[in-house]
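Next comes just one chain, in structure tokens: the form predicted alone.
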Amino acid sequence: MRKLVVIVVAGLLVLANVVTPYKVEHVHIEMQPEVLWHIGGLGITNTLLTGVLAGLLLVVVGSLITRRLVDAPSGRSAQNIVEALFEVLYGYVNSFAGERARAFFPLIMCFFLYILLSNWLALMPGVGSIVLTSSQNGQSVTAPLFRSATSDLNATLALAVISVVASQAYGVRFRGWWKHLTRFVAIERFVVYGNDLLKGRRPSAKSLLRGLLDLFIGILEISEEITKVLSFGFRLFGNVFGGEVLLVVMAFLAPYLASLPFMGIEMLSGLIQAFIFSVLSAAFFARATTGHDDVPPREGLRTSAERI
């Protein structure tokens, strides 16, 4: 009986793919977001519209959840579900960032929720299928009204820039501007070298070589901060845009038969991408707020031994 049901369902799905009037006729892949309107000299794209919508949804949902907070929420309440999500992510960040995780966890959670919602909005009905026809330069242009914000390289690079700039701000806050600056411009040994020359002392060549090594490491640190922006932005953009292309191709080949499993995969991929971006940002924040001189050697050795 079960085999008969499976055969009938499979046959209906195949028949639906053949006779459906809603089948995708052609595949058009556009990497650049489409401009819907112009306000002054600013072009409003479909990815910007979806990004603003995602932000408004987060504000509305957050306001509704926090309106009636209780100390002991029930097991199925929205507050309990959100608190469980917060505790899981905070516990993971706290495992490698320590007490300083409390300072930058709100930004980490904003990254996670915004990227997750932006990724999942791409799977909602109407996103990519509702089109808007407008006149641009005397020509009729048809473009989707909504498109995932994270499928726009401008949006992902903007998130990456926010993450890198925030790591510098946290570094200055916890370590002071001088210690954080000398991480990139290591001039302490050159200052000592110059003082020795002014006082008539003979500076050692060893200290000069160490100063040159610190200077080279500082250059590497600066280049690393720049490459963070590129790696963060292109990684998130590539995964989200590639997933959208995959769904469009599957909808063209078999809209009912093959699309649903891939939509489930894309939901999982959207969750993973949001988690990776958030956790990597937290790791960079923790690194920026910690220096080699912040932990005594013995304590550092004891901590390492305990972990082993």
The other form holds:
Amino acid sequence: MRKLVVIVVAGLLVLANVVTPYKVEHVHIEMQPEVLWHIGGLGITNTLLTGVLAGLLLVVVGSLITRRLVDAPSGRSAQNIVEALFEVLYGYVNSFAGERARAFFPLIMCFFLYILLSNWLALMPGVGSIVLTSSQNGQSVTAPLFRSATSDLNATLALAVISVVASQAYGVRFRGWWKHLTRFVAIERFVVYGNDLLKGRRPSAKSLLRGLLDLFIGILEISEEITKVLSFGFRLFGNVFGGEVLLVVMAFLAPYLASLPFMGIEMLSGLIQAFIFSVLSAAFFARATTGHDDVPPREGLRTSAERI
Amino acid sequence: MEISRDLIAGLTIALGALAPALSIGRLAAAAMEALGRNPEAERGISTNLIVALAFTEAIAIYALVVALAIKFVQ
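Write the structure block of the form predicted in complex with its partner chain for the protein whose form predicted alone appears above.
Starting with the chain above, the whole complex follows.
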């Protein structure tokens, strides 16, 4: 019976592919998000609207699930599902950050859930297909009401900036101002050299050379922070926007049936991108909180500072 | 003008995808080999593989973004 239904549906889809009057007439791809309304000087774009809605959705679902927490949730309860998800990601963050995972995890999970929801919202019916028509200068302009937040370069760059700034903040928090700053302006060896000179000890010229090398590494670290923002932002934006373009073009070339597998691919890639963003953030947080000479913190292994 | 823009966009992604494609192939081959030698380390290898693939793929994505920008941004 079930097989019959599947075959009939598939047959109808194939038939619809050939003789349907409902086809995509022309492909319209807009890279910039469309401004829907103006509030004061601020243009409310469709990506901003969807981003805020995604955030609200997360807050509402989160507060609903955490309303009645139990110690041993049953197998199919929402709490159990969310806890399982948290545990998987926590395991990965833990493997990077060790005992600091607890400090990083709220932000990491926030990234993950928000990006995942935004990526998957792009595949929802209604997102991109509900259009607002407004008249500008006498012509009617149509703009989709909803558009996934991560398909806007502004949103992904903002997420990237949050990630990089947070890694700086964690670096200051776990290593202190001086240690964190000398990672980028590496004058630590010069300070030691100057101290030695003042105290009348004979410092070695070798440490001066190593100081120069450290200075160069510091410049590399600064440029790495900047490129990190770009690569985080472009990777997420490119994947989501590229995926949307792929879906639109597929729906244009071969509607109904052939675009279905690409939906699956996009769901998978949305999940992977959310995972990559959050796990990479965790890796960079872990990097910012350990110095060049520190032993990376692992469970059951004390850091070099503690051993001394 | 329009034809040359399309051509440039196509060439951007075509050339830009070349190197990442080769590197993804190498990465995957190395990971498979490592898996074959040491099947117990599957978890660690696959995580590292995914992260490394994301880095590599990002380069192709840059080319894709530039190509899309050339094509669709006036």
